[in-house]
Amino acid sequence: MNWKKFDTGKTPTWCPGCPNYLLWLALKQSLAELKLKREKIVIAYDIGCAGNMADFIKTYGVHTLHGRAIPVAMGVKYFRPELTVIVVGGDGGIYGEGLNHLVTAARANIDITVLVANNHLYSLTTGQASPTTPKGAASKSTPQGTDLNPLPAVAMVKKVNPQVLAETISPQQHLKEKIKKAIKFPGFALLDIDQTCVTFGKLLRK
């Protein structure tokens, strides 16, 4: 399949070693092994490091809001439902400005495919701490270490409706099988994508 049909021909501007290139090229192979068309397919992008894929994968897209990506996917796929619906985002925006959205989506089980490039950190603003920075590691908003129990998004998720697709991966256990597997399911998907950012992941091993 030629997944190169869904490059824009822009270079991404994120850091040497990023796993986010992992999760662009995964993503893009997963959309031409589907053989999805790329006008029928729509992705909401948060704010933040893998938002910033808005500019770097050529489908119809909405870079949103900080923490608005489900609420605008969410919208485009009760109004055109023969649409494939996607976001990206990362632990921030989507665990932490954009929870009680992730909550609705699992809760109305809408078939859209949420991926969460989750660092354990706001990254794109230097280090500081994100919902599921682990309990006393220091950031740039904790330097004594964060008093905070890290947000179990998945089990939550689980929790809110079993019937959802929600699963913890690494960037390098089957990805691209993951993602397809996430995109045919039949309903609400979320695929939280365990990362170390290798700019400011350092913080955490403090």
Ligand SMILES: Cc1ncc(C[n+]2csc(CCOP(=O)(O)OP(=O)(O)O)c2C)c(N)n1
Second form
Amino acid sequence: MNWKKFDTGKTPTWCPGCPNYLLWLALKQSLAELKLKREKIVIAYDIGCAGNMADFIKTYGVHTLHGRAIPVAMGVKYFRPELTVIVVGGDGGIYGEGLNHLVTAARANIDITVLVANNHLYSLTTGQASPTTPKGAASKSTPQGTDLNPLPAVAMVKKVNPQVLAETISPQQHLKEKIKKAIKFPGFALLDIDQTCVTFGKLLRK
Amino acid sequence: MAQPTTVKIVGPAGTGIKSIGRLLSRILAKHRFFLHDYSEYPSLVRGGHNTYQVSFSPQENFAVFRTVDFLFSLQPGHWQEHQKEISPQGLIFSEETPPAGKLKKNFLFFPLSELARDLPPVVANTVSLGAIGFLLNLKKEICQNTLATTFPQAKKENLRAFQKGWEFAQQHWSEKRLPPFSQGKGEKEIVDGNEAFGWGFLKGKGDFYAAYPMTPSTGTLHFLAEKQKEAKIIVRHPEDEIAVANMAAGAAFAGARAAVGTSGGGLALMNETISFCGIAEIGVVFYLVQRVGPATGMPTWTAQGDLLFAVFSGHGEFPKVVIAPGDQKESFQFSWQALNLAAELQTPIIVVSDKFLAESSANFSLEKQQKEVKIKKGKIVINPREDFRRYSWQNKDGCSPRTLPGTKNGEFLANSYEHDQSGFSTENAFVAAKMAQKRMKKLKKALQITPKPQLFGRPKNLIVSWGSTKGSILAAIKNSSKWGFLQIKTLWPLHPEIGKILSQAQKIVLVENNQLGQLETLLKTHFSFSVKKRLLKFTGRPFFPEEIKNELEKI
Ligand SMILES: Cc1ncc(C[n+]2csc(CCOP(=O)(O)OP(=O)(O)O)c2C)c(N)n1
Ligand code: SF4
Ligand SMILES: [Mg+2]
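Structure of the form predicted together with the ligand, given the form predicted alone:
After this comes the whole thing, all chains and molecules, with the earlier chain placed first.
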């Protein structure tokens, strides 16, 4: 199946070199290789650079509120279990604003796949500290360095429910295979995709 | 016509006053009396002071009254704070020596603990029920049958306790017994407002209900959770109200007839999602059962303080509908109608109730009510063309046909960002304005399909109110040739008929369970009129007919 049928004809608005291009491609290819029909897929997008993928993938989609993609996805899945339900969001939305929803989805082991573009920053809002920003790293909102410990999201989710699939993966290697595996996983799956924001990421290295 | 008879049972929390009260209401309904009940309880599980009262009559009765004819104090002393409610011939039953002073003649010694001595403690209250049954001249068999079916586990003990109370009353108070009542025509079953909403949801083919426990909305969550299997619906109690609202939005997007239940604090957390449903055009019903705010306020007490909050909930400008049932029957009707409105208008629908209505019972016939139910699904496309545009503005009513996931060629994006006709994000000035206008057209359509204001009696001297005050107002003006009542059933959008009726009135009296007179503020955004008098009560207690009547007499 041709993955291009998942294109909407819209040109992505990400910065040149943004790791979200890789995620976008891998997701479309995964859907195609899994032979999923466009109309049988619902993707709930969070708000943020990663969530902006909403305009660029042709399936049923919901561009939700910041932090709220997971409960929307859960509502879809509870009511229509036959659909393939995927969440695309950033670390700010999924690990911060909506963390309680992530924990609950893991507790429920509900059969949805959550793809977190974890760039350790709030990028769309031009680079503030996120829940996964390393302690001490400077950002626009924490110029003296954040004084918070980063959230070990994957470890936490696994602790909450050992039955779920949760792993941190690189944005380059085996992304497609990992996404396919996560979608096929008969329960809750979290892929924490370790990204670097090419535009604001350098802030963190200071 | 005589005022209905009122019985009140009071005592400490945790002594089962509510369950015995509910049972009495059920028994009265089985006699076909017209009844309304009301109970007060603190936000505690044990201790404090609980009350239950019921007013009933074989003639049509709209409300629960303040003036009590029979007051049962299940423990000594608890009657004291209700002294002023006793009617001149009213009776107080308690296990203590009668007080000195003018209440002495109203006082009857009721040796409850002695009568209950060889009974299991759980059925002790049933002794009072026996005495009440005798004094009210109820049919013993109806009492016993209802008792047996309500408490099938402790049937024997309950029947024994009932008999003890009945016999004691027969031996000691037969001169106090009421003469037999004539047969009434009230419906034989009862519901409270929360259950009525739950029934309306089920009969209106609701299929997804989510709620986070919050008094006084929790009754509907319990009711539907209990019925979910048999009714094949999904009921969820998610992690917080934000999840509640978003989950319902997801389910509604996927095709569910979805509702959520909460009180003011929960609706505050749902506000962003209300706005989201507005822009993404997702029809969800928000059942808001008001209690006293602000913040945690007084959780188990009644108020109408969230009217403006509901009407103006959600940031940004988008169409929404706010309707408020005035009694238990309307709680049923507005529930299924709200599901229809959500499906047809594809926008948030808020149903505003309150503690007084939601947790008080009245006669109800499901059989009769469900005959009126009509299901409207709105515009759904089953075979969309390849160029399907979910948010097409080629329509007069602002409601674009939608597709449900699973429908080929119907793929679209439901977007919290402003979007074009296909759902893609846009910041184009023309498209943004055009979309905002398209959505707002729904308000016009809403005026055609939402409940109309209802005028009771003549409009010359007019009481204007909304929601749960309806019963007490109708009772207060019963047989009055002077006063009429305008019930505003749809609080948003405002029907133009309201303005016409107001303009005919000479004297307008506003009745609201809030401090600011929020209905008046709201109506004045559309209509010009002046108010003769405002009856505003914000003590956490509902209006009783007597209070309204007294105030009207002063005008
Ligand atoms: C309720 C709410 N608060 C704040 C924002 C502003 N906001 C938009 S995106 C974002 C952070 C996004 O960070 P992340 O989820 O990591 O996504 P990224 O842009 O890094 O991909 C914030 C705070 C918002 N849209 N809504
Ligand atoms: S700001 Fe960062 S995350 Fe956002 S598009 Fe640019 S590179 Fe990607
Ligand atoms: Mg981020």
